[in-house]
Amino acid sequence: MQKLLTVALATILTALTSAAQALPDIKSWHTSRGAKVLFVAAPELPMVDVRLVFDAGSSRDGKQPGVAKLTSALLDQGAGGLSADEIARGLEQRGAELGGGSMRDMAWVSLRSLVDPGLLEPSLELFGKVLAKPDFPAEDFARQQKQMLIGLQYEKQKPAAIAKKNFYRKLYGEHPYASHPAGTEDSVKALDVVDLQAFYKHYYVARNATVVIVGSLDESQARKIAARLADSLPEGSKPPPLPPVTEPVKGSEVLIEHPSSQSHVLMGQPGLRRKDPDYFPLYVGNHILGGSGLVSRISEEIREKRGLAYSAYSYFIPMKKKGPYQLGFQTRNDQREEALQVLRDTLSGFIASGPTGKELAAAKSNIVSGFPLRVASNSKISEYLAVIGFYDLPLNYLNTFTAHVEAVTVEQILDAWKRRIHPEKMVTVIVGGRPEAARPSQ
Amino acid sequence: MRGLLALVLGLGISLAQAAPAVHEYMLDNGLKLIVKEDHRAPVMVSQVWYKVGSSYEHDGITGVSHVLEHMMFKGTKAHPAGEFSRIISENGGRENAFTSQDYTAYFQTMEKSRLKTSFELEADRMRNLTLPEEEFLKEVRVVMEERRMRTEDNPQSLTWEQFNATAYVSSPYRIPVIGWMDDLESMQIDDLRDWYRQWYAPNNATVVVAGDVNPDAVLELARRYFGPLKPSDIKPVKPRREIEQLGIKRLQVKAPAELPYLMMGYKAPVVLTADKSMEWEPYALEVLAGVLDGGSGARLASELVRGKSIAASASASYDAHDRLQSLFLLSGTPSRGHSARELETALREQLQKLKEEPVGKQELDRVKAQIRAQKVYEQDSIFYQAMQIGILETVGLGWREAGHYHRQIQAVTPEQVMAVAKKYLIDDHLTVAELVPQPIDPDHPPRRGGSGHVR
């Protein structure tokens, strides 16, 4: 125990030094239209990520389930004149890669291309295009309106999806966090090429954007990709805030018959905001609790105790209002009873003594000595600027990381834990077959 | 950066020489050694590659590589179950492990002064571990819980089972990897302890480090933990090629989905089988599902999931770098309003077309550049750097392949692409799976033959 913690203290300690060398030196400013830029110059590999972020996930969905998300996919299908195929050949040939997608929060879009100028000139010239001036042809647009469909009858084939779709809807009631990015049948079949093209003229604007380059460039060469692609969308100007979530008053449970071998178990309430006040004691907590894979409480009790699971855990989505607080695991029908058992005894336990002392320290150790391995390559860096920028997180969020990690004390995650996680007031969602043991409801 | 840069806008040749350097070294016991240095972050990933998988395995055993991997975490005598994943954690590293068909690899990513612990912890549970019985029953029944998530309750995936267990009679790619579900239920911590025995030995595994390290010192640290070990009598597994097909297969799989599925798999050669006059086979191979499924602008992409909208999502796939021969695959979700039959037609007629007219020159030129930048883009990820290492040693290729690999695709021809889609591509060779979708209705769950497990 003693040679534990001292260990656990030299680790602390050495990889704060290595850190510190390795965080990346983050660049801000704003274009002339008022797009946040974060860059970081990586001249190691001759190549460079650019990706643009916007308030303009499925939480500006408003009445039309599943609009930000079909905006999304069209963008690429036509613009600037030139087709899907053009456009997609044009890229490809220069061996470029253009991404893209939307989730609640986001919705973002990414070119990752090498930087000798003969190539990066003509994918900026396409990736500029898909930006600001996509086309939504007709045609195109009923067919991603077809396979936004398809995509959600697949995953009526699938227990992890049906269980997380309904998860969302009765942890958040009337919040736009409640509903599902992919929409459903009923407002996917309702949308039309106008409210694709209204979506985009209100979401994607200069003011609305953050601008992240990662790559082999100096920051006049940043400034100027920046200006070129987010100045070439209108100013406009952010979204209200969302509305606050509220919490539900009791709990629930839901069953959702399904014909699988498993049960797909989902429990939890809404959790954590990005800039929450709890938010070192609440996640360093949930690290000793769920979030650390196979040494977690979680999956200790029941994984590796048990048997009962392959997976099993807990971990929050922070986003810009409350994002869920989740606990899960999937397991035979008949033995599902058992383990929400030992899932809510785990749970319940944690937050009535909390972490030992030595379980602290280790929880700090793997954070702290891992950080590193957060920032260790081009992709990641990127994403971690992206979380920085959209959620206006200081710029120096990756430096003092590790000292607030360090700072948690048991009686602070006691004390978060108590105010903010209520077990009794948790949803929870179980998709699944019907086993003899099983009951329907509690 | 000015040097690499120019390297890059010339030819894909000269980018094997601006990739980092590899040092590769052979420890005494047998034990191989690849270091490939890369400086640009304070991190390290460390990989253990055993020359074992499902593809050595035989039936009643199936999936016992797997279940081998999961009990490598259940303690040595040095270091009880549990140490290992609560060590690695506290040094702040990541890690795991996964089985294929022909290798089982164990990793650690870390901060870089954390090698020693990776080293040590490895060399130990090379040759020492315990596998105790009650931890094994336990795990075994956490593989199983896998299976359902994985296989059983995945109408997909349980078609792809299905798929691999028709087109291969007598090689052991019919083997699903994690194994079936009856061989799961009457395994036997024996059988783990045989397999042990046999496989796990330090001449029949590579190491391969990869970020920012020194050579010399991984040299001297894994002679110090690995020098050690016993090497083992390692047995060459017997050939178990595939005989030859001899006319089309088809199968349909019933299961509970609400969308049909098809896949099409034809057996080809890569570069291991192929014939020495003929090495150039695999890389066209490797271009033509590049010309089929090479992103966005592909042909799949472009001509029947955008053009004639039959297909909802189409792909090809084929991987030269299999240990056996193999398939090129395809396989796709037809859009609403069509049939499996349909989507099948319209990939036939793509293959049609290839064998009739040569590739585009264009068509060509992005398939190679898109392999060229990818060459470059591999490089963000240490891990990825080092698997790749790690598969090609151990499926017998040698690391150098990849440059090589580089080197022949850029010299694929038109008339090569065409070469190889009438050779292999062909009826005879051709097995196709449909997935015949079954009402989702929990009170009349589908009988699902074989195994008895659906309790």
Given for the second form:
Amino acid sequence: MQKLLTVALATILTALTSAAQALPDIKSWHTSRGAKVLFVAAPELPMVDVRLVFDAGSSRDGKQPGVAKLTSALLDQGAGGLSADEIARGLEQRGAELGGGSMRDMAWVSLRSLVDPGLLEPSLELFGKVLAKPDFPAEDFARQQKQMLIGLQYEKQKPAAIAKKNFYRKLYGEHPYASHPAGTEDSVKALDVVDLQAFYKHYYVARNATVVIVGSLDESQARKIAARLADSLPEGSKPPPLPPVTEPVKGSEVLIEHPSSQSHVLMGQPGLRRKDPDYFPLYVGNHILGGSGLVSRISEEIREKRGLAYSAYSYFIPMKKKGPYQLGFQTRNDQREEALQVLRDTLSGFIASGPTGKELAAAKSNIVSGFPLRVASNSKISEYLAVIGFYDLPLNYLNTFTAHVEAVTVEQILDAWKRRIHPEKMVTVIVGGRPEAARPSQ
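Could you please show the structure of the form predicted on its own, as a counterpart to the form predicted together with the partner chain just displayed?
Keep in mind that what follows is only the chain, not its partners or any molecules around it.
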């Protein structure tokens, strides 16, 4: 039975790319307890993706950094009296997959199942237990806590992780985005099961949930599933809005010495909200500057012309409040000052002059031609729906995305970048050894 289900699921997954051709028609409503629901009927394949998203990421940690991530990790480690092994075995026997995770803004729990009632019904039953009746077993808590502490220890040896932690800390100061989702060793050691239970009780509630359903169901079936899952949670309430992000008033640079021959360099500033009015001019402009891989300006200047780094990049991370605009590269210690100056000059030149018409046309073509792949499977559609629902984006967001890209002009990019991006106020974090360490001995 299991082998047949595995083969069937593999066949279905292989067919997904060709099955999802048209952009989805999104239906939306609220359950009786206030959960927002987004549903897309995808009748081509006999399966369904269900995802519940909560405003329960690390930005809600408060004075307990790590509690959101640890709570998310414990949800499927015992629920409704079933052990983690019993939950995993029950889903595996029905060809279903359970997922979940957390980031700074959100936490989520997901299920992928075949729609055959004999398989979907018991899978939803198990999913419902994980969602609404987590047991937070003490033994599993201790194991997950230990794993997080090992992870934090391991990150101390990784220059990239050190740079990223310090970048967020410098960029966001006292804002909740400054805190590392995995917390600190002290904060994680201080957590106990009661803390996780309290966090879960406060944030995993219906009014703080967005339910996403994509699959071979009609709206009536989707409504029943959404109500069954979301309404099994207490009604609760939405948490208060996060505070606004304070912009740096001047630039800063910090060097963290690390015994490595390579330096990791991150530079940036608070950048975009998800519903930002300048989203498309900034997004398309960055595609030209540093977001299109080896053909971007930054890569051309740092990698191709000067051979200073294997990769150099820039990207926005849109969030509820201003997520970071981040530029970076990794290079030899003795080359980092030159590479950093090239990065700064390239950014300043782009803000001053903007893209050429040829660059803009190429960027639009690249973004628009690649867009169908972004919605080429049920799982990708469900991820987009989660973003649309969680950040209150318009339901026609996917249908109008390429039109918004096509409408961007050189003048709009110039205007938005000059108003929004400030090289002289950026935070720069460098993690690496002294330049002398990289020079070959004579």
